[in-house]
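A lone chain, given as structure tokens: the form predicted on its own.
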Amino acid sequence: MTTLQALIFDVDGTLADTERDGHRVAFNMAFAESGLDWEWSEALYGKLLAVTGGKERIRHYLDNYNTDATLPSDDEADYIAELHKTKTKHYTQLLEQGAIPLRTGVRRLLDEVRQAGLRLAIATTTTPVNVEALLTHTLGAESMDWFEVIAAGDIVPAKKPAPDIYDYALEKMGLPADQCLAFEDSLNGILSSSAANLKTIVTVNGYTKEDDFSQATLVLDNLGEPDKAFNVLAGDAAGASFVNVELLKTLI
């Protein structure tokens, strides 16, 4: 009989709804600081989310939405990298200001699974700096030690939807996929976790609610709370109204 050993969490959109009011705003602040007249609207950013990775997203924007742009540098790759660093600075400042809270049920679930002795890891395309900033400013500095593996950013060559980041986390933990559950929020995320043979719980957000999550084990609007039930969008929640350890063990 397979026993649940660990949970592997995506970050952006999963632990916190970071995209619309976090990363998008920080990108626009970086553009303004760099003297660029670029502006990523909520609608445009939703399209750009098809590409994972901040630097990759800027490149995609230039190649497909702002093809006439002239960068003030002959080395486009270095310029984009510096622009992304500026964006990261603004993003972490937004976190420091408390502008990006955790999603419903996240703090409660993390506390419960730790008390139950389950292992925790992170698998994300965002940078390690962003992960640390989010965890520190929402859960406290000690939360960095809750996750035995933080697989983030460019630690693997191929980002989601490739399975590499999950494969890396599993390898570092020394666990097979069938003893773990992944938590995701997007199409690229579910494609990545599924390719790593992980059963996956998806909590949708405004940008991803129309994505194809047919490969997910369970699709919810959020993780829920004892006094605030989640809505089941697909899958079998075994009669539960919020995600807890008992439900997780049922799913595995």
Ligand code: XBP
Second form
Amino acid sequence: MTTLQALIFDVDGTLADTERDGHRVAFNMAFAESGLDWEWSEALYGKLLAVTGGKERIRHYLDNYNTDATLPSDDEADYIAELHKTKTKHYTQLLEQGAIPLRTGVRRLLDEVRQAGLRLAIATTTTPVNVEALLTHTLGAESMDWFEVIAAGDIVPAKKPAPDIYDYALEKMGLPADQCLAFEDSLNGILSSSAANLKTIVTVNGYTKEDDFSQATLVLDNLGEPDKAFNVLAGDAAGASFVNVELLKTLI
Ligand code: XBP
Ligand code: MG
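The structure above corresponds to the form predicted on its own; please give the structure of the form predicted together with the named molecule next.
The next block holds the full complex; its first chain is the one shown before.
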């Protein structure tokens, strides 16, 4: 019989709603600091989220939405990398200021699964220091040790929707996909986790609620709390009203 051993969490959009009020704002701050007149509105950012990875997203913007832009440097890759470093500085400062809370149920579920002895990992396309800043400023510095693998950013060349980041996390944990569950919030995320053969629970957010989650095991509006039931958007929640270890064991 297959038993549940580990949970692998995406970060952006899943642990916290970081994109609209965190990453987007930090990109705009970096553009302003660099003397660029680029401004990513909430609506434009929703379209830019089609591409994962901040450097890749800037490139996608230049190739598709600001084709007349001239960069103040001949070395485009180098310029984008520097711009992205500035963005990361602003993003981590926003997190330090407590700008982005965890999503409903995240802290409770992490506490419960740790009590139950389940293993934890992270698989995300965001820059490693961003993960550290989010965990430290929401759950405390010790939470970095709760996750035995933090697979993040450029650690694999092919970002989501490629399966590589999940494959990497599974390999580091020495576990087969069928003993783990993934948590995601977006189409690129579930394409990645599904291609790594992981059953996936999706908690949608404002940017992703219209995405195609037909590959998900369960689709919810959030993880829920004992006094705040989730809404089931697709799949069988076995009569539960919030995600707990008991429910997770029925999904594997
Ligand atoms: C998150 C991303 C990241 C962040 C920005 O996707 O695509 O690129 O938006 O972070 P996922 P960086 O939730 O699927 O991991 O600028 O550090 O790349
Ligand atoms: Mg995500």
